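Consider the single chain below, provided in structure tokens and representing the form predicted alone.
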Amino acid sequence: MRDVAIISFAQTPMRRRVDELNEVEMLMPAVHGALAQVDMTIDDIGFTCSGSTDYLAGMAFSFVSTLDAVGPWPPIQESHVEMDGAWALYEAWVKLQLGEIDTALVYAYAKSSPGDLPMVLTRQLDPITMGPLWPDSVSIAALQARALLDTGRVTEGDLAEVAVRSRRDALANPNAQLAWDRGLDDHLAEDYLVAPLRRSDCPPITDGAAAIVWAAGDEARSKVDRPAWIRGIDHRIEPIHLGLRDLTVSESTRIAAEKAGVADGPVDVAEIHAPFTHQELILRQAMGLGGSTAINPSGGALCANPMMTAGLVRLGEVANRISAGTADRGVAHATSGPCLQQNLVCVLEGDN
């Protein structure tokens, strides 16, 4: 496998409304400060890549107009996926492992404000038997939050912790959304969103834009000291149906995980893709990570999620880490769909 790295990453401060920039404005300081650590202009980007999704624009085909952001002529190479921008860096991955290149950008963005974002998530539904039925996603997630619960394996207590910590944590990221110092007490005192879920069970609503500059070899070593090299990378996807899979536990990621070798060594840090505070538990399970492993040191989804973007962070914080020499190893980890449908499974290293 041809050595690939993350070299710099860059992102907006999260927001829950962005309304004096349109998405193109919005992405931009993000894509030009992830070439400006690395001293790069889109001239030397061999491939670019984008995860967005048209459903929050309300318009056909809006990720074009943003291309305004990246500088498309002269004509570049460029793709998109209607994806978290994980995703396009899975691809930008492939098209480096082809050796046709040797560097790529991508980059992810998300307007969720101006529209009604449970409502949307609805078309991630099967069309014909639930999404007409419009469930919104944070009734969804505390059907699932309910049967993990039942389970008896963990506690509203246990949620609490994550909510409370992951929050705790964010007072130290400049670019997260939410933060707070409150204790379990504070957190289980609030009424139910959505019973079993409280309002800080689940994530914000949020605008943001996240860029990755990747390189291969020794174009990486290049450009800086310490490259987060990928030593393993893997997603799955489950049935859209909700009946067909337990949703107390994560199958696909499970599968990623073990595909992308988590278990291979000690895990220093883990950045989790989790919504809501009873998904981090069951994707910490699925991974295997232990008390050892930091688990979202950045706060998380749960301080600033923005759509299609949370993923893309979730790798942008392991690799700052790893090239920082905060962490040798680390986990980072992307979502999307339903329940924890769709996973991807990240392992980043530093050279030694």
Given for the second form:
Amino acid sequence: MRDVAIISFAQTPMRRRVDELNEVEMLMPAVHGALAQVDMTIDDIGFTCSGSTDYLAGMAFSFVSTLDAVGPWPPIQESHVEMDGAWALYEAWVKLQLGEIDTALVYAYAKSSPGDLPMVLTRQLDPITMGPLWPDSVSIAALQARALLDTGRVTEGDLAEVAVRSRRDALANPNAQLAWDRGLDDHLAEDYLVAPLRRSDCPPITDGAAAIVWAAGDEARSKVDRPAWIRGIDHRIEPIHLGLRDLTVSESTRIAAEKAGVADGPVDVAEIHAPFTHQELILRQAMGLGGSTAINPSGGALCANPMMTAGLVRLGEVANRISAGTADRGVAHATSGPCLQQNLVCVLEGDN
Amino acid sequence: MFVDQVDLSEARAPTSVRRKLKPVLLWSAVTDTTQGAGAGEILSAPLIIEYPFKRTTGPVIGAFLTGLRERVLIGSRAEDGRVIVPPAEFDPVSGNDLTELVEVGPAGVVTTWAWVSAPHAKHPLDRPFAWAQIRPDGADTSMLGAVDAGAMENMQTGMRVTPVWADEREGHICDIARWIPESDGGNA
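Right, the form predicted alone is done, so what does the form predicted together with its partner chain look like?
Every chain and every other molecule in the complex is listed next, the one we just looked at coming first.
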């Protein structure tokens, strides 16, 4: 496998609603921030790939107009996925492995705020047997939470612990949208939003953008002191019908983690894309993470959940910690679809 | 507004072009707004997003939808013997075509549920209700439904529910108007 590393990551401050900027304007600080940190311009980039969704923009091929944030002239090699930017990063990784390019720019963005997000997300369900019922994303997640609680493996208190820890850790993350220090009792005293989930078990609705710069081998070493090398990356998907899978485990994450080699060494830090509290517990189990691993020191998706972007942010957060020297080996995870339908796992490492 | 910016003078456009464009661009399309009482207003037009074609639902999903119209629930048998509902067109493990259809339920068991205390305008019920995954009798997988249970206290994993069919059915998932606890009447 060719040595490829994340050498730069930038994100916008995550906010509930960005009204005063259009998508291009919102995206530009992330793209140009990531490039400027390593003294690069778009001319130095071999391949550009982005993740976003037309369902939020409300128009077809919306990603074409946001290419203006990059400045695609003279013409550039470019691609797009209607998925989280973590999968755009995967496409760029494949391209880097092929050896035709040495650098890549990956970005993702979403304005989740203009529409009715939990209802927009029903459009990713089976369009014949589920979509017409309009089961909003919080309700669908609550079905999974109930199934997990019914196993007796976790309690509502365990869900509350995830929320309390995440929002407290987010106090140290200047880009977090939600950050506070509140106790378990405060959480458990909340009314149910959709039982068994309380509002604090759910992610916020977030507008924001993020960008990552990839480089291979010596190109990476020449740009930064400590590149965050990719040691393994894999993604897997499960059936769309909730009834066809065991919602209390994440088989696709387990397989992806195995293929990516999570268990091949100690994990100092893990950034897990778990929009709902109970999902972190499922994912930790699927990846075998616990003990000495710092879980979501950024606060995770419970503190900022920009659609199509929160997964890419997880990769950036881990890479930043490796490049800063506060971690040697880390795991980043991204998810997509209802109840953790599709999952990507990536192992990153710094040189010693 | 646009009219003022279109220079149709002899110097800029040949006569033949002017003759063609004048009635099309100026008089039929924009004169009412630009020259009438509404001058300066933002133009607007309806935008209707539609798929101007029909798609067949095929022999498996089609059978499921026809079954709903006839108040019958249909599943399909997977290669490992499991009965899947709504029926799968392809085996979830091997990907091979599945063709054996099996009648199930219609009553069944709640395998997981979530209580909605403030329904959305688009939700199937306008009063507090439970989303549930329901495993119809004879099936090995569950399907999504809205259970009209009155109060959260009436919901429990493992409880039995039965469908209430819509009066007018058209072969659509909403032919099941709602599900109710079997203890509330059953065989509806």
